[in-house]
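Next up: a single chain in structure tokens, the form predicted alone.
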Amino acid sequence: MSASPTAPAASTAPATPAGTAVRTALVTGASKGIGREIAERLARDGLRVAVHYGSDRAGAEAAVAAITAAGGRAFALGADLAAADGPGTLTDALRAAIGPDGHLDVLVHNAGVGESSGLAEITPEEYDRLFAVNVRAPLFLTQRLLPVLRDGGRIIAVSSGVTRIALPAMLPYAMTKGALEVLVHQLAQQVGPRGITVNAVAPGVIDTERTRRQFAADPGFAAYAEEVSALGRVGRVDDVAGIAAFLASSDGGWVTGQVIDATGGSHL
């Protein structure tokens, strides 16, 4: 999901109840997809979900409201990520919304740019932007908030296959997945000694609602997608929603530096 121009912060954190221990989740690009499910997957396993929007506010708005319709706790905040001052204006959003004494727990980079051109029609406008928020906004937005991610949190990025299957019609998009692959390895080995876990999870090709547009685009797409998945179809949100909790649980403390592939088996 990309991130693009924005609104103001939209809610505050709910109340916790006095002596509950919360534990308190950021999701970028969670007002649809792949983020969007991750949200709701977290609140049901019990986090308090802070559910960032690039630009569709409606959407935050309509995950937030799932979530606590479904009893779970959330709140939507917005920032532009492709912005240079985004990630400081999501930190001091998600400070604000938490309040002095807050903490955070788990911190989901999913927000992105999902596509890009190739190599021969690619512009430097669209690789600056694609970098600004695949790349550049995971890191800064990391920076400042590892201060309030409490010792034994968990750092999860949302990659793609195409770092392992070669897909050159989208080379932009796929250096900068593979960029943030590069950042989890790394970071994994700094926050170590804090008990933070750093792992990403690389999806294939799910069924979202901008993959329904290309599948609507081009009918044999969904067909060749069910193809080379070893398991023979194409990916849910849920499939990927699955593994972040999993990172995210108790469960998942042992496991740090990682790319676990979600492509359901896809050109092996």
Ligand SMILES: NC(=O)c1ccc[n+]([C@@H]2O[C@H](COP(=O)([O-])OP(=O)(O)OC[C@H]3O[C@@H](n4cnc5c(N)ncnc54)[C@H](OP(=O)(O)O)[C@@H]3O)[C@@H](O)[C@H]2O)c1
Second form
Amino acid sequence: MSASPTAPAASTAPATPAGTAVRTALVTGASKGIGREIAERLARDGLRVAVHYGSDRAGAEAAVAAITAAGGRAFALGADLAAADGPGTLTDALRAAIGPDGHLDVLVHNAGVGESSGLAEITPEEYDRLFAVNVRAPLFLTQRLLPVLRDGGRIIAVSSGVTRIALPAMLPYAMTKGALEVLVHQLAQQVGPRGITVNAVAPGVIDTERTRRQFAADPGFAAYAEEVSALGRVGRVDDVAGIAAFLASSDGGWVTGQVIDATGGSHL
Ligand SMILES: NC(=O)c1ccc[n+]([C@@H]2O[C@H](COP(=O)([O-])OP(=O)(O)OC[C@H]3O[C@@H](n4cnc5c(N)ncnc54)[C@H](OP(=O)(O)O)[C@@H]3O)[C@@H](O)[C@H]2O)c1
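What I would like now is the form predicted in complex with this ligand, since the data block earlier showed the form predicted alone; can you produce it?
Below, the chain from earlier opens the complete complex, with every other chain and molecule after it.
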């Protein structure tokens, strides 16, 4: 990342109307792509949403503006999750925004880096960055936010279908998502007594800015993704956001420790 924020943009969270129990969600990496769609969907479902960004403050502010224009509540928070103190910075910014008595109800670990190399090309530096953003940040963000996550809350991680499908060209990235799924499984057992559910959503190829760059670089990639999906198309961000919304809802409360496949039946 070239331009990480020097200080978190901790806008004040929109006030909760007196006497109402509005739930609050934090969605990491919500400045664009899948995370932005999850943020907008949770806001439509009535949650007040903390829209986290790494370097794209304008993207996060556009997401907040879209949510607000649609009648929802949101605020932006910046933190570079590749930095060692990234989870701490984000936790401090969130706590400052929601106030000393504030709580979190839904934590979505979506931020991720994925333009990865295979075994022959991976460098120690790229490996460290992949694991910092995709694994270390969710672990330490969870550690720091558990005290403010309400009993009955939800933790949702965005994994990838590459933990089920062998794609050696993405080996190190797949390793990070494997670790994330292990975190989900173990954590679900640990926080279950508090009524907190922990699940992962594992998308296949989803049409986002990132994949559009891959489509442009490899004209056969989109056709390949359509062909391997039982449903015959590339996924959309709302395909993933709908599953996250279900897991965040009361209807999703009896599902925990699971990885929900969101690949449109790829490689069945
Ligand atoms: N798109 C797919 O086909 C696909 C498939 C399977 C799984 N996934 C997973 O889905 C998630 C979202 O993917 P996407 O395609 O929507 O990605 P994207 O469009 O590239 O967006 C990635 C998000 O993560 C944030 N982020 C990246 N590095 C960060 C850092 N160092 N610190 C803080 N935030 C950082 C970005 O923030 P800034 O831009 O503000 O820096 C951005 O908001 C990822 O975990 C990815 O692995 C995606």
